[in-house]
Each structure stands twice: as C-alpha cells, then as structure tokens.
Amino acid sequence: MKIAVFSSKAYDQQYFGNDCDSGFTMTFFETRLNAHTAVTAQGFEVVCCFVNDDLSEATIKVLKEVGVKLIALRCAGFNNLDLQAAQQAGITVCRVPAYSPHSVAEHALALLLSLNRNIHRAFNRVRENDYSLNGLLGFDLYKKKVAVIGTGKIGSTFARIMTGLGCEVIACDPVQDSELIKLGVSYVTLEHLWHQADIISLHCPLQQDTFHLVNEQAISQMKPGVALINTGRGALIDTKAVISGLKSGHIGYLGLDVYEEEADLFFEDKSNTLLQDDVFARLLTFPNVLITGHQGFFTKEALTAIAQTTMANIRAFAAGDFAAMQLVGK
C-alpha cells in the first residue's frame, strides 16, 4: 500500500520510519495538501495529513479523482476537513484522537509559568548583563482560580496539573468528567467562567459553536488582568478582539501555541522573509504575549504515539478491519 505523507518534516520521516511495515511504502512531501497539490497523490491509496493541510471539498474531489481511498490524519482535530464531502466521495477518514495529552497540557503550563514569571524577558536581560528585576513581577499560582474550557484528554490532564499546584479549578464542557469532580473541579457555565477566572486555558475542539469563542463580548466579562492560554486551535480566539483587550490592559497575559492564520506561518523557517501578517506582527509587539509555533505536541512520546496510531489505522484499513480504526464521524 502506497502512502503519501503531506506537510512532512524530518522528524516525521524519523518516527514513521521506525513504525512502517514491509508492504507499505511511504513517500514524504514537504508541501501542504490542498486543491492544487492534491494531484501529487496520484497513484497513492492513502494520504497522511496534518493540522494545516486543506481537506476542503475541492481537495477531496481531486483526491477521489486520483484514486485515494483513505485520509489518515496524524492529529486529533479535524476542523480542516469537510467530512461530508469525504463521506460522499467514499473516502474513509481516520485520526489520532489521543497521543500524549501530557505533552500539550504541560506546554500550556509552560506558557503560563513563563508569562507569569517573565522568563522570556528575564532570559534576554541576563544575556545582556542586565540583572534588574523591574517589570518582572509575577504572582503565585497557588489558590488562583483556573478555568479549563474543554475537559477531554488534554483539558482534564491540564486540570489535574493545576489542582496539583493548589489552584481552584473550574471547567466548562457539555460532558462532565466525574474523576475531575472527585478532585474538586466544579463545572460552571461559560458566563460564570468568564467572570470568575484568573486564568483561562482553552482545550476544546474548533467547531461551529466554538469559532471565536473568545471574542469582544467574552473578553468584556473577564476579570481585568486575566491570563489567557490557547493550545487548542487558533480560531477559538478572535485575534483582533484579543489585541484590543491587550491594549486596554483587560487581558494581562496571553500565551498562544496556535494562531487562526497560522497555516501560512507555522512549521516553516520564515527568518529571511518579511512578515506579511499585520495582525500577527501586532501580537509580537506586546511584552506580555508569548507565542510558540504549534509545538505543544512536539515531544518524543507524542511523536511516537502519533506514528504508531496512524500506522495502526492504516494497517486496519488494509485488513478491512474498520472496527479497529479511529474513524472520524463514527
């Protein structure tokens, strides 16, 4: 079975190479999959895609025409996929619903701690022989009220970490986690959450009802000086509204591992090009904003699990064992 891996990097080749069986041939393409590049999949039965590949109706139409039978997402989210178009085209879609929730949850904590204690600014000062502490004042996380939006595998892991630090954790999710409740986590409405939280961390999927969940109205209800962390999907946040919140001081800290227009930025070396995204450029001007390039998943454990689960899905598809697959839409 021939597999075309799009948006691939050297680390993808390393980890997938460790888990690829004989009988499977993997070809790695650095280019992103979209309606224009989908013809590259000619002769491949499987395309393996990542978070910023474009799996719109137009792309899927081309994939069907060139004979693709399976879309194997090597990520948990599938907001970049037109599932209805895939189903109508008769193309099976699978994903990796859980790889290492600790990797993303711990990265959310890293963003929060770095912002709060100004680690990124202190690092630069010390390198310049400046050991002054003015402007680096932080706060104790202990007993702060932390809000977790979305308590799936990643969100629940983050909630457990924060309870371990002595925080009061509240959460919002249509499905409540009984184990979190036993730990003392309280489930509340979004309106209550906006008003009460000192720290808000986003871990929900990007869907129609969560698009720009954090918008001007939501921000106006938050505590002044709130810390906002997003390691979920970029479009959970209305970036322009957040910039207004930062300018007014209503948002005190912003940590992002995702950005709603990241497809044209992240995972590539742009150091020798001019930044064309004015909104993103404005974010970079704030000293209380810390941005990483969608690296929350980037641990040895997570990459190993992603490769193993993706290949297990493909093996099950080849064997006709759909019950063993992590199917999207089932």
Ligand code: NAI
Given for the second form:
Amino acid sequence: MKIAVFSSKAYDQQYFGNDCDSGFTMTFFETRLNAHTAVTAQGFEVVCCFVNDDLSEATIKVLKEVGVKLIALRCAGFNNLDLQAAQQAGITVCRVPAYSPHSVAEHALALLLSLNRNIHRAFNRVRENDYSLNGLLGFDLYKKKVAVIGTGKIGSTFARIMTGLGCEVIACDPVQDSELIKLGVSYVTLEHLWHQADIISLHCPLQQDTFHLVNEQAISQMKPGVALINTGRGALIDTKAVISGLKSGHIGYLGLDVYEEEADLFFEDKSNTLLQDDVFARLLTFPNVLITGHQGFFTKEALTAIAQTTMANIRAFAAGDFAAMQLVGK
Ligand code: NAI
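Could you present the same protein in the form predicted together with this ligand, rather than the form predicted alone shown above?
In what comes next, the whole complex appears, and the chain from above leads the way.
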C-alpha cells in the first residue's frame, strides 16, 4: 500500500521511518495538501495529513479522482476536514485521537509559567548582561482560579496539573468528568467562568459553536489582568478583539501555541522573508504575549505515539478491519 505523507518534515520521516513495515511504502512530500497539490496523490491509496493541510470539499474531489481511499490524519483535531465531502466521496478518514495529552497540557503550563514570571523577558535580559528586575514582577499561581474550557484528554490533564500546583480549578464542558469533580474541580457556566477566572486555558475543539469563543463580549466580562492561554486551535480566539484587550490592559497575559491564520506561517522557516500578517505582527509587539508555533504536540513521546497509531490505523484499513481503526465520524 502506497502512502503519501503531506506537510512532512525531517522529524516525520524519522519517526515514521521506525514504524513503516513491509508491504507499505511512504513517500514524504513537504508540500501542504490542498486542492492544487492534491493531484500529487495520484497513484497513492493513502494520504497522511497534518493540522494545516486543507481537506476541504475541493481537495477531496481531487483526491477521489486520483484514487485515494484513506485520509490518515496524524493529529487529533479535524477542523480542517470536510467530513461530509469525504463520506460522499467514499474516502475513509482516521485520526490519532490521543497520543500524549501530557505533551500539550505541559506546553500550556510552560506558556503560563513563562508569562507569569516573565521568563521570556528575563532570558533576553541576562544575555544582555542586564540583571535588573524592573518589569519582571510576577504572581504566584498558588490559590489562583484557573478555568479550563474543554476537559477532554488534554484539558483534564491540564486541570490535574493545576490542582497539583494548588490552584482552584473551574471548568466548562458539556460533558463533565467525574474524576475531576472528585479532585475538587467545579463545572460552571461560561459566563461564570469569564467573570471568575484569573487564568483561562482553552482545550475544546474548534467547531461552529466554539469559533471565536473568546470575542469582544467575552473579554469584556473577564477579570482585568486575566491570563489567557490557547493551545487548542487559533480560531477559538478573535485575535483582533484580543489585541484590543491587550492594548487596554484588560488582558494581562497571552500565551498562544496556535493562531487563526497560522497555516501561512507556522512550521516553516520564514526568517528571510517579510512578515505580511499585520495582526500577527502587532501581537509580537506586546511584552506580555508569548507565542510558539504549534509545538504543543512536539515531544518524543507524542511523535512516537502519533507514528504508531497512524500506522496501526493504516494497517487495519489494509486488512479491512474498520473496527480497529480510530475513525473520524463513526
Ligand atoms: P478531546 O476530544 O479529548 O476533548 C475535547 C473536550 O472539549 C471534550 O470533553 C468536549 O466535550 C469539550 N467540548 C466540546 N465542545 C465544547 C464547548 N463548546 N465548550 C467547552 N467544551 C467543549 O480532545 P483533546 O485531545 O483534549 O484535544 C483538545 C483540542 O486540543 C483538539 O481539538 C485540538 O484542537 C487541540 N490540540 C492541540 C495540539 C497542539 O499541538 N497545540 C495538539 C493536539 C490537540
């Protein structure tokens, strides 16, 4: 079975290289999959895709024409996929629903701990032989009220970590986790959460009802000085509204691993080009904003699990064992 891996990097090759058994051949393309590049999949039964590959109806139409039978997502989120179009085209879609929730939850914590103690600024100062502390005043996380939106695999892991730090954790999710409740986490309405939280971390999927969940109205209800962390998906946040919140000082700290227009930026070395995205450029000017380029998943443990689950999905598909697959939409 021939597998075309799109948006691939050297590390994908390294981790999948360990897992691709005989009977399967993997061809690695650096190209992002979209309606224009989908023709590259001619002759491949499987396309293996990542978060910023464009799996819209137009792309799926081409994939069907060139004979693709399986879209194997090597990620958890599938907001970049038109599932209905895939189902109509008769293309099976699988994903990696859980690889290492700790990788993303710990990254959210890393963003928060860097911001609240100004580690990103201190790092630069010390390298400049500047050991002054002005402007680096932090705050204790202990006893702060931390809000987790979405207590699935990643959000519940983050919630546990924060209870371990002595924080009071409140959460919002249509599905409540009884284990978290036993740990003292209380589920509240979104409105209550906006009003009460000192720190808000987003861990829900991007879907119609969560698009721009953090908008002007939500921000106006938040505590002044709130810390906002987003390792979910960029479009959970209305970036322009957040910039207004930062300018007024209402948002005290912003940690992002995702950005709504990240597809044209992240995962590439753009250091020799001019930044064209003015909204992103504005974000970079704030000392209390810390951005990483979608690296929450990027740990050895997570990459190993991603490669193993993706290959297990593809093997099960080849064997016609759909029950053993992590299917999207079933
Ligand atoms: P999950 O499916 O285990 O949990 C998502 C939770 O969100 C569920 O409990 C669900 O009930 C809840 N939810 C759904 N709609 C909601 C709403 N309107 N309000 C509040 N909660 C809602 O997913 P998992 O594995 O925890 O991943 C969460 C998200 O993290 C993914 O959808 C993905 O977008 C993002 N992610 C980011 C990564 C990164 O590298 N930065 C890597 C992996 C995932």
